[in-house]
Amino acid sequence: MDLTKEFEGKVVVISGGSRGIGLATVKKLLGYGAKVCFLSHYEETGKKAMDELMAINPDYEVMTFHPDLCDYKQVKEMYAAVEEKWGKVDVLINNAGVDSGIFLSKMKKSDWNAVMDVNINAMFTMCKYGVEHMYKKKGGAIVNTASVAGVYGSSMGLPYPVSKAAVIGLTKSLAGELAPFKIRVNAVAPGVVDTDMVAGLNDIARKSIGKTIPLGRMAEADELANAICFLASGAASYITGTVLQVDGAYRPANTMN
């Protein structure tokens, strides 16, 4: 399938798509031909990445809010302005994340809370108002993004594995609910992807975290962007419930021969 056809016209809604791995997603669908909405925490980072992409093609559609996503109100009021504008909702992409590396002896409930919030309580909220535009056009795409930690847990940072395992237990089981009504949820499972969370590590660090990854590197956001176009496109039509890893086989050290 010609996926630089497969989003012609299709109304796309992404969440943490003002860098890294939602910009390079941002960036492929709209030279696919798709109108995009999305979505970033601060106004200054979602300006900023408005105008790289007014940069690149000046006729592209899209479209940017900086709603707090957990806040039914301004998640509403946005899928409402994006349904007004382009007249419906395809595809939901998920992406919005953050990370802690605060210790359980040292963790406040709000440090959990924060994460929690951004990781798993925000895409409740997305999926929750999203579905009802696609209840209405009688089908959808969802694609979240998990992680390998969600998948092989972590020695730190609580709070980030527990939020990716949710995120793959909300895949599998809206997929299930969802199936009836021709919607189908998906989710990517990040490696290592060389990103700005990664940006600040050394290259002992860089070199130890290869050490993992059988391929040898971190991943590229744009290898990334390819795996949710995939999912989020007709060429996926007959996946559902499925959490694919794109980590380079890595494996957590302790468990590596």
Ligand code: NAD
Contents of the next structure:
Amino acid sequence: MDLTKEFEGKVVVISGGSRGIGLATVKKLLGYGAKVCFLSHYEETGKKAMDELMAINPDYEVMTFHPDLCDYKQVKEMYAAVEEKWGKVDVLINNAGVDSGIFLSKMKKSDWNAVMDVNINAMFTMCKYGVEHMYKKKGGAIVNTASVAGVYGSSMGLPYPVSKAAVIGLTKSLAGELAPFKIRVNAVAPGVVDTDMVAGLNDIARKSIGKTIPLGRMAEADELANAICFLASGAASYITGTVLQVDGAYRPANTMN
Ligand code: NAD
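Previous: the form predicted alone; requested now: the form predicted in complex with the named molecule:
Entire complex below, previous chain first.
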């Protein structure tokens, strides 16, 4: 599918855009001709990603910010800067996320809140102020990154699957609320993707995970970027409120499924 015409001149805001699935998506969107504002956790990682993008094509229309995603003021200022430079927001991709391997017995309230803040509370702030810009132009698309852990559960640390289940709830609920305004809301649910999030695994662990995935390997970040771009594009014009599992049929271990 050639999405070039879909994104030419479109303005995209994406969180968690400095590496992994997010950076792969930013590269694809810029290649399709979109104008992209990508957000990073740290100024340094944003700068590093920006250097990488400029080395690919110095003419790319791209900017970066590193707001606290739960801080209303900082998020509003970021959207205002995008509106001022490019005049609109067409697509919002909520991709930032953190994992947690802490089990209930050892978990502090602050551990729980830290994961909830990045994975779901930030999504609320980003959507609340992002759609204000989409209302004005009478349409748009939102794509959220969930996880198969949010679909099936996972016993590898509670706040992560709970927050990702909330992402799915937000996606389906907001899709109904925003449909009258021609704003589509969808999610991708990755299985295991070869990014920094799984970089801590040694070779043995990587091979054994591969064996638990029916397609026999982890996904590449690019394969998730393809799904995100599809859902954000006009090629998905009649799709809203859906969760696209991009998981090679992987199911998290030790669940009740
Ligand atoms: P990654 O760790 O490379 O990327 C995570 C991104 O989130 C980074 O860009 C990081 O800067 C951003 N982020 C983290 N904490 C943040 C904070 N406090 N404020 C702002 N940004 C913050 O991993 P990835 O695999 O590319 O993850 C992208 C998304 O995919 C996440 O939502 C993750 O939960 C989801 N996911 C990943 C996998 C996997 O196996 N890699 C599986 C399922 C879902």
